[in-house]
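Here you get one chain, nothing else, as structure tokens; it is the form predicted alone.
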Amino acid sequence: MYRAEYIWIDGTEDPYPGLRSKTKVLEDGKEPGIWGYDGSSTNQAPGENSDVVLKPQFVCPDPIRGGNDILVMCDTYVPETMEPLPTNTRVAAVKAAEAYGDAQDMWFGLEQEYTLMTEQGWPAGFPDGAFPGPQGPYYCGVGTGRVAFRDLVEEHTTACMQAGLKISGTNAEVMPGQWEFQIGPAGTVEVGDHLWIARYLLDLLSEKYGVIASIAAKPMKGDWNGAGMHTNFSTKAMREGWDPMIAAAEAMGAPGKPEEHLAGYGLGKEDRLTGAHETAHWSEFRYGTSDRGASIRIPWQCAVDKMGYLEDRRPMANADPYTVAALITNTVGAALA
């Protein structure tokens, strides 16, 4: 026997969109099908109709039970019609990257910041009720004072790495109590599928930790830093050429497609893209060399090679990966195509 773990993205809207998972024992060698749930208790139904279909769509090992056992990323259908639920945003990556992502060879590294709370609601890199020192020496930092909880970040990325995700790296970010795990290069579909995974194990794992690993956007008003998911995205012409790096810039100020993109791109922008604090203001948007206040960065190194991949400054922490990458996918496919 074995346990599949099945995982699914529910209708919670405040703060933001959650996962939830349950487990089902199978017999070796038996594969794990169809399911279903209670979306009226995840906000995804009516009570007096409220089942909801679960499709398994990405198998990984479980690094946590070990073993045979496996994690099981599905997407959610109505059962009388098997469309898809309006939650269901895996749906609109796979029709990107058939359109646009397969052909241009559509590249995602996605940077998942992170903020680890108390259940009281502070920091946990924070003094109990109090403030630390301003920013400046928390990012990348090392040693006592400068982060907390190491331990988790250590075994989350442990866990990532056994899972076969493709994480390429983690670090202390700029408030204290913050951190960022990358994933990626993968693909339009791949990149949610494994940020989505590596999502539920940071959840999973806090657990243990006593902490809650929040995606707000901006978990403490006043000085300090919001959360983000830097979206870094190239296709082959980009990492070939300068010209479609450029075109790609303009494609995503395009009239009507910063607004279209900011309404997908989580919770939290008034108050994350303000213009101060390592980003562009909201009801902006610019493209500019090295700079982290623009809403696209072009990488120096990028602009030194004239090739290379551009950054997505603009995306909230609690952004759901696949409805970035969908809306990238296709704009810029669009327009390199």
Given for the second form:
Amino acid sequence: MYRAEYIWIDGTEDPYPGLRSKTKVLEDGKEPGIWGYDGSSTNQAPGENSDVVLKPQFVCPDPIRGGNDILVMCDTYVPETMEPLPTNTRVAAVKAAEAYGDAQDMWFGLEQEYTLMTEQGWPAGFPDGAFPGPQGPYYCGVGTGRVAFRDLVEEHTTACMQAGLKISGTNAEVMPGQWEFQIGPAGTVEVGDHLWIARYLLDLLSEKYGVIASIAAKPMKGDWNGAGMHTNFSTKAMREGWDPMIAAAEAMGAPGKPEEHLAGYGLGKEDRLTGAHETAHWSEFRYGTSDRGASIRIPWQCAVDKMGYLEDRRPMANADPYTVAALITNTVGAALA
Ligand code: ADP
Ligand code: MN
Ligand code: MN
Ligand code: MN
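Let me have the form predicted in complex with adenosine-5'-diphosphate next, following on from the form predicted alone.
Let us now look at the entire complex, which starts with that chain.
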């Protein structure tokens, strides 16, 4: 026998949508099929009609249980109609991939920042109920007093690698107890599958350490770093030439596009995109070379090579990667088609 952990996006509105999961024990050789859960307990269905259908979509080895056990990222549907739930954002990513992403060989690289918090809601890298020295020594920090919970970060990276996720790196961030990992390059749907599973593994491993891996956009008010999900993206044409790079950046700033994109870039833009910390104000759109104060940055090396990728610095840490990848795939894909 083996275990399949069914994982799905829930209906949490405050502070942001998260993951739920439950375990199915299966006989060897038997596939994990359609399953279900009580949507009235996840803010996803009324009590009198509460069944939600789970349909396996992405499967990978379960690195924590090991053996033949697997993790299963699922779609969620209303039983009678088989309509996707509003939180089943993967559907939009699949559509975008079919419309443009696959044909243009679109790649995404997501930088997932997160902040470890105590159960009482205090940053776990801060002294108990008190403040550490000001930001400066913590980013990519090494040594006691500079980083916190490195064991958890290492364990998470190993787990992602063993699950076969396209994790491409990790680093300590600007605020103590704040970290980042990167997923990519990966396709429009694949990047969301891999990032959601990486979030699941982080949440699960955090239980052992008694900390919460918060993806709030601004976990600590004041002069403390916010948390984003910088989204690096390219098409085959962008990786081979300059004109498509500029056409893509212009398309992202076309009338109506910044508002449409920000609506799908997660909660907390008013607190994080103030213009004071490493991104433009949310009401502004601009792109520029090496400009970490821009909405979209053209990395220095790409400006030199006259090809490569763009970095959208606006998505919040709690953004849904399926939604972000779908938006960019549709906007850039239509412009470069
Ligand atoms: P930063 O310098 O902004 O901190 P990172 O190194 O943290 O950047 O993350 C960059 C991400 O971009 C990585 O996930 C990397 O795999 C991804 N990436 C690199 N090249 C491309 C590309 N051509 N298209 C899309 N993503 C890319
Ligand atoms: Mn980074
Ligand atoms: Mn970062
Ligand atoms: Mn970045």
